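Next up is one chain by itself, shown in structure tokens, the form predicted on its own.
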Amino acid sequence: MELFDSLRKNKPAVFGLIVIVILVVVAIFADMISPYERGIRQNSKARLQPPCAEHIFGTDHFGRDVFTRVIHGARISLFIGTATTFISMFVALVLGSVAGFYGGIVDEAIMRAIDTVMCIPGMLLSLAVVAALGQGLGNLMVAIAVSSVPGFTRLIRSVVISIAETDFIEAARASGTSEFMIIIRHVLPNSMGPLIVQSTMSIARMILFAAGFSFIGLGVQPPAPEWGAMLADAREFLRRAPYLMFFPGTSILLASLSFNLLGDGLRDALDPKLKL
């Protein structure tokens, strides 16, 4: 309850939360909101129509309804952002908690491997993974998740190290609780605060990554209505039909900004030093 009270006082965070809720609702009920089938049905008689009563966002060069493609693109972008975040966070939870809790040789081995991966820029690493695995939604998600694991692992390790030295962990050890159960019952639940903040901001970065890969043709493939791919298709019609670039570009901006604003609000609400 205290968290929601603190979050409610942060107007940018409230704005971000409202936009996220709207995007989620639109993505879930996209088929019911628009009468056009997923925005992939072509209509040669309605090519490049500007926004009007029938097509409120206009149509593209194939006569497809842009509004339909944008709201179905929200479904794809939000799925990529949340799924890749949870995948990378799950892997990082295992690596970071083991490294931070056990320390010693295990910690050294895991963290030196993480340091090696972190020497490669995230975008370059993702490009290498996509080049090795091939194009497609599944490979794109794997590539983005791999590039995000090192950052999550370092964060989780630092949090686990601070928690592992507390008195209640020593009490759990003294009572005979196994180390595995200590990690599951005590360490991980008390590490959720920083992870929630980091994962919220990570979703925004994942959405931008996915849009960037689709823009250069290495992500979601046509005719799937993905925001980055829509921007790529709109480049040659920038002068004739600027709305083709405006609506998916604005969607990417709003989605990324909203998750970042919510993450900032959660950080402020969960950080005890900022409450003093």
Second form
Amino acid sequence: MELFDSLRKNKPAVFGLIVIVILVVVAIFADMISPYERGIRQNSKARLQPPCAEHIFGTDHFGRDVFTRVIHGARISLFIGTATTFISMFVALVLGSVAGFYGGIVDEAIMRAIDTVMCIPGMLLSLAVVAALGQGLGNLMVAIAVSSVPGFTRLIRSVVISIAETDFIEAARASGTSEFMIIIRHVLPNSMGPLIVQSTMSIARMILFAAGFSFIGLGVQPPAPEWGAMLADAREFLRRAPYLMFFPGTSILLASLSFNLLGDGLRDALDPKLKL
Amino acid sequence: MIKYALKRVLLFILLIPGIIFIVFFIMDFTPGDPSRLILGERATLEQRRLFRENAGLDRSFPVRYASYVYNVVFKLDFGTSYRTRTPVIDEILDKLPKTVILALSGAFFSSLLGISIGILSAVKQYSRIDAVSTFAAIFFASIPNFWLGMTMLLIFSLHFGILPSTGANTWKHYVLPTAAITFPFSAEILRLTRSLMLETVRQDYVTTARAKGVTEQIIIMKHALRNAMLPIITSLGMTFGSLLGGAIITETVFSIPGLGTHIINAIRMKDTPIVLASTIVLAIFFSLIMLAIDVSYAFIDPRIRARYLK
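Moving on from the form predicted on its own, kindly provide the form predicted in complex with its partner chain as a structure.
Complete assembly follows, chain above in first position.
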């Protein structure tokens, strides 16, 4: 609760948390706010209408309601952001804790492989994965999760190493606890702080990344209401319907901004020495 | 000194087969038969077999990989495009400069902006300047660069008409795309610089210098900045990787015929050799930048210099 108290004093972090809660609520109840149908059904009579009473965010080039598409887009973006963070964190947890805890040749092998992968910028790595597996939601998630495994692995390894050298791990060893149980019971719970901060920030990055991929047409495929894909459509009508790019873009910005603000707040709360 | 540089260059050369292996390995997951995609459903079995043989697809993975590395390293041959049947390297070399210009100018301006404001922000911690710049940094780090690009395109090209919207013929074409990647990435660099600088000002030797009565200006310029510069430069290298990714997407916004749009088109066309080669070329370009950073270290850091003098 100490964490919560210190977080509460951080106004930007509170703002971030509130926006995240609103986004989650909107994502869960999207169908009640406006049925998915409205965002998918094409209506040639209502094409490219600017915001009005019936369509508060206007309609796109197929006459679909942009408001509906934006709120259903929250579902996709939040899902991709959190799911890919979990996947890459999990893989990195296994690799990083094994490398950091056992050291020696295992560590050497894992880290040299990670170093080599890090010579390829994340975006390129993801592009290669998408090129190999094809487009679509699932493949996109694999692609962007892969690109953040190396960074997470390095982080987890360094945290694990710093903990593995402490006395209480030595004590656990002396009492005959198995290596595997030491990792699960003692090392990982004690490395949660930096991991929580990095995961929160990672959600922001993944949301941006996924939107970027859908924007270039290699991510979530139409007619799914993904924010990045909506911006790609809006780009075609920039002159005629500039309002089309406003709402999806603002949504991406708000979502990633609030996770970044929360992550920053958590870091300050968990690491008091940075505040001074 | 030269010994250090040579060692780094050697390591870089050894890295190339590794980079190729990773990309080659990923691309090998492509399901389906490329001959079906390229020749169409109506091609005869004989035509397909011939195609596979020409493309070398009937050999095993290690053999294909080894011959690819050999061809790249010794003949600069990256294979032939499925679609145009021409060497892929020709088109890549034609498009690479546009991506390089965009990425390097983006890197230059974002480092300039990010490092200078980051230092200012750290030196004046808790001042109004610090509060404004840290908020601006987190805001711009959260903004999708392609959306920022579209917004600027709408304002400066379509509304005011002072800058061209698409293409890459003159320097003016690069102004908006560069700005679109500069803002988000300078924000990232600003955050890094600020935290590294704050860490340095809290070191004991800075306190000692203060106690000695050294003026604040000299403390910042001579003691703190010089020591903070090394980790800042290291993280710049990693940021450059994501900046390169940003440049790839930005090319699509402004329809710049660079390597980014080239890869994206090739992925749509399922032209694997182009994707493979472009990814490898860009990854090697990125590693070259990292190499340059590492070697430039030796010139800046007396510790590394001393180690290699003996």
